[in-house]
Amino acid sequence: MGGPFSDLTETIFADKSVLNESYQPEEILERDEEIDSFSHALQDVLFGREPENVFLYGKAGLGKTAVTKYMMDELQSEVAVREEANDLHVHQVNCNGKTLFMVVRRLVNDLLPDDASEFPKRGLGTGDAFDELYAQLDRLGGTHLIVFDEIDHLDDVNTLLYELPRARSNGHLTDSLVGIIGISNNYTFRQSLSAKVKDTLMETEISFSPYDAGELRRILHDRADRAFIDGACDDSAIAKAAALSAQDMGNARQAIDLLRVGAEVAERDGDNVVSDDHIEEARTLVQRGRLRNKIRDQTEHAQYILETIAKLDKRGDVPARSKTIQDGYERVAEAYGASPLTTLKSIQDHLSDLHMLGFLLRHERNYGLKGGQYYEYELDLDPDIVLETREEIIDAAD
């Protein structure tokens, strides 16, 4: 008797990894203008001159990180054959959830010789970490490009962006050149910087706009040619995935996810060609997955509030006032062994944030002098998604 996998002998995939988020294409499609601006900003590196700072702006899934990796690879290849260029060192750090000390310490440890002890986690301050960073940069010499992904999430970003661009003029560096490449999902990030940082940066800004349906279709055709065996994906399925993503966020990652999940649905159903119907079913699955990720990204107490409202929803007790939600939230928090937030104002602030993020619907009630004015809240998503996600998070923590 065969096992559960014994009948699985065929697949519509030729190379499924092409549809994974980690896949780095050899050629970047539909970003020619951005690549041209990027190459112009980095051309000083080829002549041994101090590099410009470059900041990339755009929502997730618009190619900022993929373009940056492509540009770094191309630049290193070009530097290798140019006598006038310095040795080029590229460093990358993701700033999400990091403190300034953690980021600088990470860079120091990446630069240290293999036989050196790591820079300590405790006992020294951020100033000490910067001093060691400068020492290691000068020890290696050459040109250093430091890529800060999700830089808008970094605490005390003003200090980082004031220190590094001025390091050479302030005498901290003598034998190395440093350029910053910042990647941000927040188009208004620069407005949050201090005036002295803006004056110091003198950066090139490159904005990544959402893809339109035609651009997404060309990207998907390229991926499909590599991902599937011949004839395993209808052109209409590619067009549908591109159109759905263009209508939503113009996001290439979402379009590629639709294509991959649509193919998984086709295989599950025993079909050997990906069709429009498979893409439509994938749309529901991908949306649920995105919502789950958004829930996981919320703070612990925000998740308790979402769980509370989901339970109220299942009982038919929504929309609910903030005081009702607070009472339920306190029971939920205590059930997980957590200390609840103690003021109604803190609950109301969380409710306002969750409304702004699209998790909640907010209804304004005004009953005049007798009843006053207040808000009521309910979920703007399926409560089962919230409760299932919370169960997954709890199970993973056990």
Ligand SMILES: Nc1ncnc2c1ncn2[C@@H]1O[C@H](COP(=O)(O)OP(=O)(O)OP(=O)(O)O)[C@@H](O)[C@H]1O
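Quantities reported herein were computed from a predicted structural model and do not represent experimental measurements. Numbering follows the first chain given and starts at 1. Between two forms, the rigid core is defined as the largest C-alpha subset superposing within 1.5 Å. What changes on going to the form predicted in complex with this ligand:
After superposition on the rigid core, the Cα atom of Lys64 is displaced by less than 2 Å between these two forms. Superposition on the rigid core between these two forms places the CA atom of Asn86 less than 2 Å from its counterpart. Core-superposed comparison between these two forms: the C-alpha position of Ile385 differs by no less than 2 Å.
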Given for the second form:
Amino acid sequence: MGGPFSDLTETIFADKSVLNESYQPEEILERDEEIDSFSHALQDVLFGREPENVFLYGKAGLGKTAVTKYMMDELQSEVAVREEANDLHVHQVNCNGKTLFMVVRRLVNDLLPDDASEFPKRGLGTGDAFDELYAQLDRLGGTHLIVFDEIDHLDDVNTLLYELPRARSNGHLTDSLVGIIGISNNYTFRQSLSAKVKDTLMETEISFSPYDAGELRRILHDRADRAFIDGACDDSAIAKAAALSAQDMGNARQAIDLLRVGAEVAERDGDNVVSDDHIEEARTLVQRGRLRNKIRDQTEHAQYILETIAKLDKRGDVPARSKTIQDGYERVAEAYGASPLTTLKSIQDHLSDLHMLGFLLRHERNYGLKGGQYYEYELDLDPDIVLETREEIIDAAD
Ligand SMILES: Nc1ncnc2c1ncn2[C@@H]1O[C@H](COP(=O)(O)OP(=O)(O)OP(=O)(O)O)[C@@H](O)[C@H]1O
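Next up, the form predicted in complex with this ligand, please; the one we just looked at was the form predicted alone.
Okay, now the whole complex, with that chain kicking things off.
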């Protein structure tokens, strides 16, 4: 008798890692113009001059990170064979959830020699961290490109963008050159900068637009050729994954996810070719996965409220008024041993946030002759997803 794995003799994958999030494609497709502007902005690096600052804008999954990584690798190889070019150092920091001090400190710690002690978390200020950063950049010398991912999340971004580009002219840097690469999902980021920074920040802006179905098809074909053994993926499956993602934000990450999950479904079913049907099933699974993550990201009380509305939904008691939801919410919170928020207003604020985030539908009602209005709410997603996700969270906490 065979064990649980003994039936698994065949696989449709030649190299499944090609479909992983961490895979860096050797070739970037369909982004020639963006790569062109990027090379222009950075060309000074090859001549030992200070590069322009570069800001990349675009929604999720449009290739900003992949293009940046590709450009940095290409620039490194080119610098290696150019006499006029300085040594090139590339540093990367994600700004999400960090203060300016934390970001500068992170850069300092990445730059410090291995045997040096870390820059302290407490006791020194942002100015000290900048001084140490300049000292380390100069110690290493050469050209430094610093990639600030999710730069729009940084508090006090104006100080960063005022300080760093001027470090040389202000005499803080003498032996090194520095260029900033900022990545942001938010197209209005530039408008939010102070006038002083806007006027003086010399930068090239590159905006990444959503991929259309044809572009996504070519990106997926290229991946599929590497990921699958010959003939293991129908062209129509690729066209379907591309079309679905093009309709929904033109996100390449989503398209690749659909292909990977579709292939897993095919494997699970013992089919040796990935077809449209597998992609269709993958669509539901990927959507559910995304919703689960979105629910997990909510605060504890917002999750209690979602759970309450899911339970009301199962009983057929929706749409429901905020007072009804509050009553149910109090029971749910207490069942988890939490003290419920006490005011109706705080529940209404949560309901309004959850509506804005797309979890809830909101219906405006009138009191009739008395005049005045109120709202009723119901879930805009399958209540089972909410209840299952809550169970998973509780099980994991046990
Ligand atoms: N033009 C492309 N050619 C090949 N692969 C691509 C291309 N664009 C995106 N990808 C792939 O799609 C996925 C998402 O791309 P990437 O991480 O670069 O997006 P992003 O714009 O940085 O999004 P986010 O803001 O969510 O980080 C990655 O796996 C990446 O390799």
